[in-house]
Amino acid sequence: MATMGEPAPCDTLFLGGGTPTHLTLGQLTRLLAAVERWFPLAHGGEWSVEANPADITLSTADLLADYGVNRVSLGAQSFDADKLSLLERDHRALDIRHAVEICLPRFTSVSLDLIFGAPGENLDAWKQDLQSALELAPQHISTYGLTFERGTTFWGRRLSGDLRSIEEDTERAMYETAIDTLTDAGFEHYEVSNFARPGHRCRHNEVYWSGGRYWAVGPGAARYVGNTRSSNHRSTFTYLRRIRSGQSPVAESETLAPEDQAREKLVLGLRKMEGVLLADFERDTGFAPHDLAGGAISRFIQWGLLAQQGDRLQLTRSGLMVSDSLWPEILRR
């Protein structure tokens, strides 16, 4: 951070991608002090920290609160012991409940991450996870379908036949159940995977979805500044070696052309439930969405996956179910 020269005041901070709460209290204190020094939080700003439920103690929570952290995102994933074991998590339902009880009085917002679509999971089990989460009264819940990414143990276990993906119809039913259950409970579905009580959206993530600029520090961290997208070396060893030798830790960098910036901004905007205001988008980017991807947009509207209401373009309920398959068509020149 010291290579920045001067501190950079921020409206939002997000400490995570990795789990800072795995650190000892002494190590965590040093990290928080460095962040506070180099990225001072603006008045009324949001400072989020990712946490493993099993790591949260009174001392840990008090330390975070003392440094100005006001939002904690707990990687709950599930309340079912077998599912947590399958997901290779080291906590149990009791740890989640204990962590939430500690965090709610100390932070403005507490968020729970939940995963659906684990091998062998059924709809009733997922409904129970949602109900268990609601009973704890968090202000924010994120739900993600389990993905099998190359290079992970899940990927290898699926290739070997040890794990099998659930049926697409079941996964769709789980996602729809999450939408209905959480919105009926008073949560606002504001982004494809995210639900919040009024006033408790994740402001930091909204920067991403608006196509805004953001800095990043640490191994594997990605930033978007000055129309250039870059990411650091993922290897902690390589990252530290380059920093200590005065070299840049950046592993990959790409400066986006104006049209590519606009296409990405369109995709990110469509992830939000309010969608994209066409006139605002053209004013901000210099491109009209229909000029960028008119053919794809027209097809998606015809198929009932997108809807245009006046000057607003947004996903439909059907489009939500298959949104990841739409984006490549919009990004393609």
Second form
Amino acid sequence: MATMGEPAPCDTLFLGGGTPTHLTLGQLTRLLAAVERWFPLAHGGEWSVEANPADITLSTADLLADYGVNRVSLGAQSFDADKLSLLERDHRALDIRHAVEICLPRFTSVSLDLIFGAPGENLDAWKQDLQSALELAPQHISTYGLTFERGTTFWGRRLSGDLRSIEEDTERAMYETAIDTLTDAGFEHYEVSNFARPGHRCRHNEVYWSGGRYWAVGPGAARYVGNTRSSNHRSTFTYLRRIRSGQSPVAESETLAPEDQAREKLVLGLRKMEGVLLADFERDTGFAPHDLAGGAISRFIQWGLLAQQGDRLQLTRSGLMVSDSLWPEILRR
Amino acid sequence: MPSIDCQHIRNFCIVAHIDHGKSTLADRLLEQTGTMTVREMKDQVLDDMELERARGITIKARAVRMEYKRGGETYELNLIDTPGHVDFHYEVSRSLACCEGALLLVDAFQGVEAQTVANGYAAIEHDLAIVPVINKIDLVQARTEEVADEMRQSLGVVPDEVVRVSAKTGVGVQQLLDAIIDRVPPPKGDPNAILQAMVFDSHYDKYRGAITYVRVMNGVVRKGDRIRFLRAGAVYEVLELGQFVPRQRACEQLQAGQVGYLICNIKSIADVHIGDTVTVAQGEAAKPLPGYKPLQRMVYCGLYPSDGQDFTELRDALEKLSINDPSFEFSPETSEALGFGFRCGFLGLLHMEIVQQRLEGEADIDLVQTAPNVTYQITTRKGETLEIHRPQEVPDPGQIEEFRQPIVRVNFLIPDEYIGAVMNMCHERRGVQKSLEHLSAARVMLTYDLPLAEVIYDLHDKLKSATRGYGTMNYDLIGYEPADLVRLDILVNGNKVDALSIICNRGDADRRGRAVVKKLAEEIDRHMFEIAVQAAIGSRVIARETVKAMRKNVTAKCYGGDITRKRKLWAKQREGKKRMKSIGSVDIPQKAFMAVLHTGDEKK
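For comparison with the form predicted alone, would you give the structure of this protein in the form predicted in complex with its partner chain?
So here's everything in the complex, that chain up top.
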């Protein structure tokens, strides 16, 4: 952080990418103090911290709150013991309930992450998870379909036949159920995977989705400064070695041309449920969406995947479901 | 070069099945006659195109002059190389017409194969003296005497006359040279008669233009002569002539009986017709030599640039290719589905594959190729005769009086235990059996008349699998016969994709239609919407498959650190569509255009 040279005031802060709450109280205090010094939070700013439910104790929560943290995102995943074990999590449903009880009075927003589509999971089990989450009355919920990615133990387990992905139809039904259940319960579905009670959206993440700029610190952390996206080395060891020897920790860096920035911003904007306001977009980027990808956009509108009402372009429900198939057309120059 | 009398000339070729060692034997002859030293020789000098080497076949004929001294006499031996594949049947026949003798080369282990018989009979038909040769006698598995008996059975060869050699070790090559001089008759022909020479091959040289290979039958051709090509009707001046030894070597004249080349400032190889007759430009011309046939393309397909590829690039590449291959033709065509492209004609399926590989390998062109088809003939109610090179050209059924398809006579040479399997294979393809002959105790020649369309795609592969690789085949066009044919159209989401239409037998239409739509549905990736794939005859749909819409395809997490990776991933998916054609928003991969070849008789 000291490489910033001088303190950089921020509107939002997000401590995540792992579980900072794993730290001892002493270590966590040092971290929070350093963040407070180098990235002082503006008045009315949002400061989120990711937490493992099992790590939340009264003293941790008090410490976070004392430093000005006002939003906690709990990696709940599920309330089902078997599913949690399958997902290789070390907490129990009880830990989640306990953590939420501690956090609700201390922070403005509490968010729960939930995973659906675990091998062997059925729709009823998922509905049960959603109900359990709602009963705890968090202000924010994120739901993620389980993905098998190269380099994870799940990838290997699926390859070896140990795990099987669930049917695509079931996965879709689970996703739609989440959307319907949570919006019925008064949440706004504001991004592909994110739901918030009014006034409780994650402002930090909204910066990502609006093509805004941000700094980053730590192994694997990604920043977008000027026209350049860069990310730090993922290996903690290499990261530390570079920092200590006064080298840049940056592993990859990419400078985007204005048109590519605009295309990317359009995709990220359309992943928000409110979509993109055409005039605002053109004013911000210098490119009109219909000039960037007019053919694709009209085709998608014709197929009912996108909808345009007045100045607003947004995904429809069926467009949302297959949205990854739209982006290649929009990103293509 | 001093003039030489015909008594000291021998013109011969080697006919053999692929891999029976023709090129190795040619090398050994060049070496033994001192035409080329081992050091000068790359392996197998006669096959000099890389692709030929890769495929182990000789595509273009060449002629090499060798000098051989025996008992104080000097002989001129001209080895005329012949293409070894069925697609080049006509070229083979023209090469044979330039020779007085043929070495009939058979592998001591493989024995007589379909091509050996076909080419052997062709040589006999041309009245050539046959010098039977068994090669690879050094092999441990050699069954020389049995093979000699097979040659007797299948071609009437006298076993005592068979020269046994090993081209690899050189054993018997000396005796073979003697046999060539003793048994191949010298050419007849009158050096004082009017010039009459046969064009048997050509190639293109970028500095000299077309180089014409000729065999002088009568008369003399000299440098500076004005000559006439009778079929082409064109007159040229001979700028240079000579022989290949094996490199091009100029000389002053070529006389009756000799083989060599002419350079006449011919700009395009397409102006040189194989089988054409060369004579004098002025005065009384010689008679045209018999046997000339215009090139006959047996197989046609459409070649189109993939999405994002340039039409002009493809055209340039085709032009470049045709400079050296007059047997390949192309003309622009348009398809509603594929846009601008070319209809290309080939001598056969192998020829088509070679051209396609050259385009992709040498020109780096990304192609969409439509399924190959044969040429059909239609007589309309009005009495017109139409040549149909592509299914789209088939008129409405109401206008068709008669629909005819090309029929080929196919000879299969197989071990007799596979007779049943091969007969089944032929019956499924509407073959008519013509004969069944035992060549030896265990080998059989089976002859069928089959529709060419049933032969070109996969009959060779099917034969190999039905006979565990032991069967060989050879075919020859015998004519056109009426058949109950229909055009089967393919519709993708209700849009007829003209490039996917096929012509098939009415009785097979249901089965073919079902097989094709099933295969197509497998080849087309799921889209954001449902895709109906239908087969129809006229307006009647006979088969349907559905490619279900994609149900869920959405990235859940896209936060600060994910954005670059996801963007690249999405952009790459666009790249993956390169080898596709978008038809009414449906991306159809190149492979799908070949799906129409699925006949539906694949057995589990």
